[in-house]
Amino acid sequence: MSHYSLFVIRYSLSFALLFTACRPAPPVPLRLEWPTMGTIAAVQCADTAAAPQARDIAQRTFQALDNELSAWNPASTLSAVNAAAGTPQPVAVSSNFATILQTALTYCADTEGAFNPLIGPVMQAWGFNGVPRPIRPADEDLAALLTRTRWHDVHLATGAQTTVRLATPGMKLDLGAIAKGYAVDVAWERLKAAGHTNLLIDLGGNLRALGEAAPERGGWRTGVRNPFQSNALVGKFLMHDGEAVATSGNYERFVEIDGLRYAHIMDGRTGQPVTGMAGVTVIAPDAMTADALSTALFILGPQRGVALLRDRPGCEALWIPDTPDQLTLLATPGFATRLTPVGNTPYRLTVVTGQPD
């Protein structure tokens, strides 16, 4: 290399560094948090001045839906529906309630009851939802409770007034596996209508993106949590404008019975906690879809889960089996191509296509 050419390269590099230094860096997005719907909500805004208004819109949205959908508030619409179970009297519900319930029942049918919004009494028998139980529920007790989870006994009627009736005494709806995603979608639509163009909504890990966080970045960065290591990621990816992400895992809510840990995610077909899976992350076109699918795919596993995704364009998934000694990731092709490893933790990534073994 001649001295002249070396000089040109150095000059060009210095000029580029000078240009970069003079160009103002994009502002760090401002994240505002608050408690709601039994979890923590947040909005993260690229336009920091717009963050308080965005928070107020999302906060009002989440609170209004929680007033309808809370399983803990005796004054909620959901509590009224549950209290009337087994009676001939239907309960009037809003269009929001009907949309969530109809979607939940569709997933219930599509998964042959694996995803079931009536699983609440079974969860209580296992010690969840504020009812501690030091022993494993007997098989006959679970069999009796499963008679209250027949989704065909949920009657949703539309017309001049939309109503819901639970036909069997003791039935209880719990829409927690889908309601937060729906709430994120409603907030996203309202924020977009109010003129917001660049933010990320987070409701207990149910995310939906608007814009791209920073110019030419292409989206908002998020990651896949390592279920075996606190505050660690196994990979990261970009959420594109409009996309949603949800994760279900066995590491946040669980009970211990006779020295064994049982996750809160139940297989509605058996009344048993799901074993063998540590976490599932789903990318979808909207947050309600991502929320419902993350639970359904956690129960179904990779092979049956991929089959469920075939008729859902824009949806991708990643499963992490409960094998802490060997970190393994199984991903749909679209998810695998978007994932970038993080940290020094080795893992084995397998692409699943749903084809028979």
Second form
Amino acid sequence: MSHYSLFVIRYSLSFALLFTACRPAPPVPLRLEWPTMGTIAAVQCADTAAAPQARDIAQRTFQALDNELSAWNPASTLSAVNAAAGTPQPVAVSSNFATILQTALTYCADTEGAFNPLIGPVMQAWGFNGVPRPIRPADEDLAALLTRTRWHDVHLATGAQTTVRLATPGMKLDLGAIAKGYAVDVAWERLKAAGHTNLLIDLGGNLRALGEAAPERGGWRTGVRNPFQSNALVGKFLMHDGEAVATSGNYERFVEIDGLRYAHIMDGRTGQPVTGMAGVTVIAPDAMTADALSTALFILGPQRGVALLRDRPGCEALWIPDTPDQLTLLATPGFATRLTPVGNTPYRLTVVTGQPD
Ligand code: ADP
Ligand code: MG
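The structure above corresponds to the form predicted on its own; please give the structure of the form predicted in complex with ligand ADP next.
Next comes the full complex, this chain leading.
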């Protein structure tokens, strides 16, 4: 090798090193948070200067939807619909309300009532209405309450005016399993229309990506939480432009009755809190789908859940059963290939395909 070529190699090497050393790391996206809809919302912006405007748009969107959909606010449209249950009087609702309700009723039919937006009276019976000392509802009381969760008794009329009427007294809509996802989609559309190109919206764990973060990052880094250890992850994956992610877990909202914990997701078919599942994470093409599916798949479990995913392209799911001694993950093939383990938490991963064993 001539002196010259040795020189070229040496110099190009040191230039390469110099270049790597000087090249700025991709900017850390700026995350702005605020409380809303009973949880914490955030926007995370690759362009930090765009963050305050993005936050304002998302904040206004979530507040307006909460005013319509909150089960806790007596002035909300949802409260007016519930208060009129059993009367002949239909209540006027917005197109947003109608879209969420229609979608929720479709999931209800598709899951044979396991997912049911009329779960309100059952939630109350189990103490999810802020009572200080919840007691276990009697079986006959639950059976009576299930007569108020018949989804054919919801009359959604679209015409000159969109209205809702709940036919049976005591019926109560609860859109908590789907409303946050829908709100994220509305915010996503508005942010996109306002010219934002690169951010992540987070409404209490309902995420949707716009853009790809930075090219070096290859997407928005997203973690799957370890349900048995707060602040620990079991795995991570990348979210791409337009994708949504939602998680339903048994660890954030629960009531304690006689020393036992009951999570805030009910099986609509029985009126009993779901047991045996710790967390479900769903990737979907939009946030309402991710939100509804995460709750529905939490109730159905992996074996019945894969059937619900069959005709839904772009939807992938990960189930973590409530077995703290043996961390087990069950994932659809598309989720399994995207998931990278984090740290040194050992787990067993099984791929669920929907084919009989
Ligand atoms: P989070 O609201 O914590 O993000 P989910 O999206 O899974 O979690 O929604 C849970 C909420 O869904 C409950 O707090 C309740 O309002 C509602 N819910 C509970 N059980 C059902 C059910 N079987 N069908 C529809 N909604 C339900
Ligand atoms: Mg949900």
